[in-house]
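A single chain comes next, written as C-alpha cells; it is the form predicted alone.
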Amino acid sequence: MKILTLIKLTLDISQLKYESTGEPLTEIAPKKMGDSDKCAVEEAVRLKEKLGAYTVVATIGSTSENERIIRDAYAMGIDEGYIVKVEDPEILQATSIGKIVSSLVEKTGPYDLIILGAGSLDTHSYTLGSIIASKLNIPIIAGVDSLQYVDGFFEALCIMEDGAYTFRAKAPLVVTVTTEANEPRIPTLKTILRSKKMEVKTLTIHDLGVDDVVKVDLLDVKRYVVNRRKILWDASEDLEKAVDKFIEVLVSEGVAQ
C-alpha cells in the first residue's frame, strides 16, 4: 500500500494580531502545518503501522518554512516527501492545487490513498479533495472522523447532524479526515533528529507537466467583529421586570417570539 498526504503550510491564526483598522498582520503571523493536514498526516503514519504502507508527503511552496512542515511530518514517521516550487500558493486557485495534485500523482504514484486535511485553516474552502477525486475520476469520502482498513476496505465513520454514517470503498481512494479523527503524536527527539537528514525532494510545476496556474485576486482581509447592543438591566431590585424588558428586546430583534 502507497499514502500519498497533502499539507498545506497556513497561519497560526491562535496567534494572528490584528491592526486598529481590523487588518490582520500576517507578515509576521507565525505558520505552521494545518491541524487537519496534521491529523491526515497521523492516519498515514497509523495505517504505516498496521499494514506496512509506504507514506508519501507533499506540500505546495517555495520557502524554507514548506521545507519545515515536510519535515515536521518525517518526524512523525513519513517515509518520502516533495515540495512543489510555486510562488504565492496561497492565493492559487483550487482548481489549480487539484491540477497540480493529479499530476504530482501520475508522476510519483501511484497511491492507493490520498489523504489531506478537510479544511485548511486560513480558506476554509473544503472543496479541494472533491477536485482531485474528480480529477483522478476516483471515489472520495470527504469529512471523515475515524478511518479503518476492514477486509481489503477503507472504512469511514462520518459524523454529521443528522447522525453518524459508515462508508466503505476500495483503493485508490481520496479521504479528507476532520480534526476529530485522531490526536497527533508527539515527535520524539530521536525521530526529530532523524527528521533533518532525511531528502526533501524539490519538483516544478514544468516539471510535472503543468504549464499554467491560476491565481485569485485577495481583495481585502478583515477582522470579523461582532456588534453588541450592551443593554443592561439592573435586576437587583425588581428581577420580573428586568425579566420582561429583557424578553421583549428578544422579541423586538426577532430572536424569540
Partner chain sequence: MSERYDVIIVGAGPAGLATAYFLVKKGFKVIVLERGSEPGSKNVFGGRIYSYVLDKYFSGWRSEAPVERWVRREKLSLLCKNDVVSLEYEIGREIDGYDSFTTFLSRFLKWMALRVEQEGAIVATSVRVDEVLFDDGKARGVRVGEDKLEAEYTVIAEGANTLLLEKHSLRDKISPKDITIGIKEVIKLGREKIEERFGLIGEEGLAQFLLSPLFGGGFIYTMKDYVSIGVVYRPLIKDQVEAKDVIEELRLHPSISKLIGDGIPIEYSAHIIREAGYRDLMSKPYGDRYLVVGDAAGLLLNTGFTIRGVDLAIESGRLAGEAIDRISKGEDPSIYVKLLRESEIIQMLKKFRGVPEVLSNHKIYTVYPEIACRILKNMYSVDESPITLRESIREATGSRFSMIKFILELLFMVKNL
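Between two forms, the rigid core is the largest collection of C-alphas that superpose within 1.5 Å. Residue numbers count along the first chain shown, from 1. Keep in mind the model is a prediction, meaning the values are calculated, not measured. First, how it differs from the form predicted together with its partner chain.
- With a cut-off of 2 Å and the rigid core superposed, residue 197 has a Cα displacement that falls short of the cut-off between these two forms.
- Once the rigid core is used as the reference frame, the Cα position of residue 230 differs between these two forms by 2 Å or more.
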Contents of the next structure:
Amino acid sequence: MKILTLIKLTLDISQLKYESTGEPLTEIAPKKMGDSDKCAVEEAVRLKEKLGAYTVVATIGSTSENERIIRDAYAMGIDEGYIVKVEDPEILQATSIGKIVSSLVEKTGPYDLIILGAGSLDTHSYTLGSIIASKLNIPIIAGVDSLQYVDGFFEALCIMEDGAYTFRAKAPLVVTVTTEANEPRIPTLKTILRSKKMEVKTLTIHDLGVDDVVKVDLLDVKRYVVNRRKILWDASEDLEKAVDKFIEVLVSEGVAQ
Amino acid sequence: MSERYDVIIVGAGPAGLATAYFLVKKGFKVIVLERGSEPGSKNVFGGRIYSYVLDKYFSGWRSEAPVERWVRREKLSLLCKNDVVSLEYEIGREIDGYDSFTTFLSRFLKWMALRVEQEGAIVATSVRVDEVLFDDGKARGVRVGEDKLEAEYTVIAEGANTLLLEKHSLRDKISPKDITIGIKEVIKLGREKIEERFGLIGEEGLAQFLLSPLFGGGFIYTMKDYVSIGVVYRPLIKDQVEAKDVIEELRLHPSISKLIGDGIPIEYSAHIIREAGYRDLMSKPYGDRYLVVGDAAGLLLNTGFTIRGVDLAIESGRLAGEAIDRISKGEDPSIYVKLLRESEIIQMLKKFRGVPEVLSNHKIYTVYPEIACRILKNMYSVDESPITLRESIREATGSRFSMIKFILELLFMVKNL
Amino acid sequence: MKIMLYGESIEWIKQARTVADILDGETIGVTPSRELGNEAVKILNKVYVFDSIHYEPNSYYKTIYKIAEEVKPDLSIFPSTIKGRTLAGLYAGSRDEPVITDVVDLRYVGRFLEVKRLVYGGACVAVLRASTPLTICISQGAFKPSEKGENGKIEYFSRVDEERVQTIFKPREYLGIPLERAEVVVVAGRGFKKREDLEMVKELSSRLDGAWSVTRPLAADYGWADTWIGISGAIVSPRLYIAIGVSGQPLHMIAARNSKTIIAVNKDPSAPIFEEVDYGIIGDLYQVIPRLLEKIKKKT
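For comparison with the form predicted alone, kindly provide the form predicted together with its partner chain.
In what comes next, the whole complex appears, and the chain from above leads the way.
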C-alpha cells in the first residue's frame, strides 16, 4: 500500500494581528502544519505501522517553513517528502492546486490512499480533497472522524449535522480527516534525528507538467467588523440589575413574557 | 541508540549555537538540542548586537545576517512624569560598518543555526532534554523521553531558566532578589513613520535607553518596520506598577506615545533575567565531561537597561569550544575556567560587578530623572527673573550638586551597553 | 444568467434565491428530496429532484454534474455545510471551474463578479474578483430569505450510482427543535465546569422554546454532547443567540454570526465574544444563570 499525505503551512489564526486599517498582518503570524493535516499524517503513519504502507508527504510552497513541516512529518514517521515550489500558494485557485496534486500523483504514484486534513485553519474551504478526487476520478470520503482498514476496505465514520454516516470503499481513495480522527503523536528524539537526515525533494510545477497556475484575483482582505450594539452590564457589580436587563432583552426579542 | 556524537549541546540560544559553531569547525561531530520549535523561539531579547564579535568569527555576516538597522543614534533619556531629559550621540559615518545593529533575535538565531548546519552540525528542535546522564559523576549524554543520546561531552546552554542545572544540583535555584524580568513588546509602525519620527534615513537605526521612576530601566530599538520597546523590570522597586502594566505605562508616557502610540503591538514577551552579574557566575561551570556556557553559567551582562548577552555568549561559546578541544587532547577540564578568566568576558563582568548593587539602590531611577528634569525645567522656564545654571541646580537639588559629575555618573552607567 | 442551486432545506433555498435576485438570474434547483422539491418549486423556476435514500457525495455530485450538463449554469450554489462544500469541490473540480466557499455577498461590477467571502476562520472578509462559470458556497443566514415566488416545474432525474462506495446511515435522534430551525439557541461554552451544569442551559432553552447546543471543546474534547455549533459543526442563524461561558473564538462565531441578536454571559470582560454581542453580561454564569432562571420561573 502506498499513501500520499498532503499538508499545508497555515497561519495560526488565533494569533492574527491587524493593521489599524483592518488588514491582517499575515506575514508576521506564526505558521504551522494545519491541525487536521497533522491528523492526516498520523493516520498515514498508523496505516504504515499496521499494514506496512509506504508513506509519502507533499506540500506546496516556497519558504523554509515548508521544509520544516515536511521534516515535522518525517519526525512522525513519513518515509518520503516533496515540496512543490510555488510562490504564494495561499492565493492559488483551489482548482489549480487540484491540478498540481493530480500531476504529482501521476508522477510519484500510483497511490492507494490520498489523505489530507478536512479543512485548513486559515481558509477552511473543505474543498481541496474533493477537487483532487474529481480530478483523479476516484471516490472521496470527506470529514472523517474515525478511519479503519477492514478486510481490504477503508471504513470511515463521519458525524454530520443529520447523523452518523459510515462509508466503505476500496483503494484508490481520497480521505479527508477532521481533528477528531486521532491524537497525533509527539515525535521522539530518535525520529527527530532521523528526520533531520532525510532528503526533502523539490519539484517545480514545470517538473509536473503544469504550465500555468491560476491565482485568485484578490482585491482586498480586511478584519471582519461586527456591527453590533455591544451594550454591557457588569453582574459582578450588580447581579440583580444585570439579570433584569437580560430578561428585558428576552422580552423585547419576544421570546419571554 | 546507536548514533554517537562527540558533543551534545543543550539549547540553541546564542551560546549553544556559538559553541556548536566553533566545535564543528574544529572537526567535532556536534548536535544541538533545542526545546522550542525553532532556534530562538524561547528567547526574549531587546534587539541590539555588537558587530565586533561577528567580524571576528563569521566571515561575510554583514551581507547575510538578518540586520534590521545599523545603530547610528544613541540616546539616553530620563523620563519624569511628563517631561524628558535626553542626551543624544550621533555616530558619524563609518566606512567599515557600524559597531552595532538591531535585529530580532529569533531571526538572528535562525541564521546562526543555518551557519552551524552548513558547517555540518545538527540542530534538532522541539527536543526537550529531561536530564543529563551521569555515570559516577561523569556526563555521558542526555535523556530525552524514552531515548538516550550519548556523547563524549555535554554542553549545557539552557539559558537563564536553569532547570537541568538545578535538577542535577549543579546550581542553586536563584534567589528572588537576583531575578529581574525582561519584558518586551514589538510594535508595528511601518518604515516611513519610523524614519520620520526617529529621524532616521535608510538603514540607520536608533538605540535609546530610558530611566524612569515608574518602571526603572528600559529601552527602545528601531527595526525596519517595527519598534521594540522593553523594560528590565525589578519587582523590588517600591511603588512601581505591576509587571503586566509596565509596558503599557511606558507606551503611554507622553514622549513615547507620540512616537509609537498609533503602532500595533504584535508581540509581547517576558523572560527571567539573572541579574546578579559577576556574583552570579558559577564558580565551577564544568565537571567531568560537561561544561556550562552562556546565561546558564551566569555569563551575561545585565547593565540595568538592557541585557547584553549575544556577543558575550558567542565569545563564551568560542572559549567552550576551545576548552573541549584542549580537554580532548588531554588537558585538565579546569582549562575552561582558565580561558574564561583570561578572556574579555570576565574582565567585563568584573567591571560591571557593582552594577546590580547600584541598580538596586534605585537612586538612578527614582532620583536622577527627577533632578534632571527639575534642573532643566528651571533653566528653561522664562519669567521675569532669569536663573543661572548654578541657581537652577541648587533650586532643584537643594544642595551643592555638580552637573558635570551627574552627567558623568550617568554616562558611566550606560557606557558599554 | 442561469443559476443552479443545490439545497437541502427550504430556509437555505430561500436565501440562495436572494443571490439570484441580486444577479437577476433564472433559478434552477436541485434536491435529493421529493418533499423539499415540492416546496422549492414555489420559489424557483425549475427544480430537479433525484431520488436518494441518503447522502453519498460521490454519487450525488455525478448526478448534479449530469443535471448541470443539461442546465449549463453560469453560477452554481451549494450550502457552506460540510456536505455542501464536499459536493461543491467535487462538482467544480469536475467542471474545472473555480469554487469560492463562505460567500457572504456578491454583485456584478462590469463584466466581473465581486465576491465577498470569509477567510481565516471568519476573522476576515476577503473581496475577490471572479468570472463565470463559477461555483460558490453560501452559509445559512448570510443572505436574507427571498420573498419572491415562482410557479416552477419539477423534473425527476435518476441518480447516478457510485458502486465504489457503500454507505450506512444512522440518523440523529432529535430531541426537541432542530438547531437550524430554532428561533432561540442557547449555547454553553468552556465556562461550564461539569457536564451536569448543562442542565441550566437545557432548562433555559426549554423555557424559551429554543434549542441548546455547546461549543466544540465541550462536544469533541469532553464528550458532553454529540454536536456543536462551529464551522465544523452546526451553523445557525436564530432570532436570539444566547452564549453562556463562551469565549468567542472565530471558528465558533462564524457559525453564529448571522443570528439576529446575540447576548452573552462571560466572567472575563476581555473575552472576544463581547466584541460580537448586542448585549453582554460580565459575570459568573454560576451566579447569573440560576438567578435568571429563578426570575423567569417566578414570572410564568
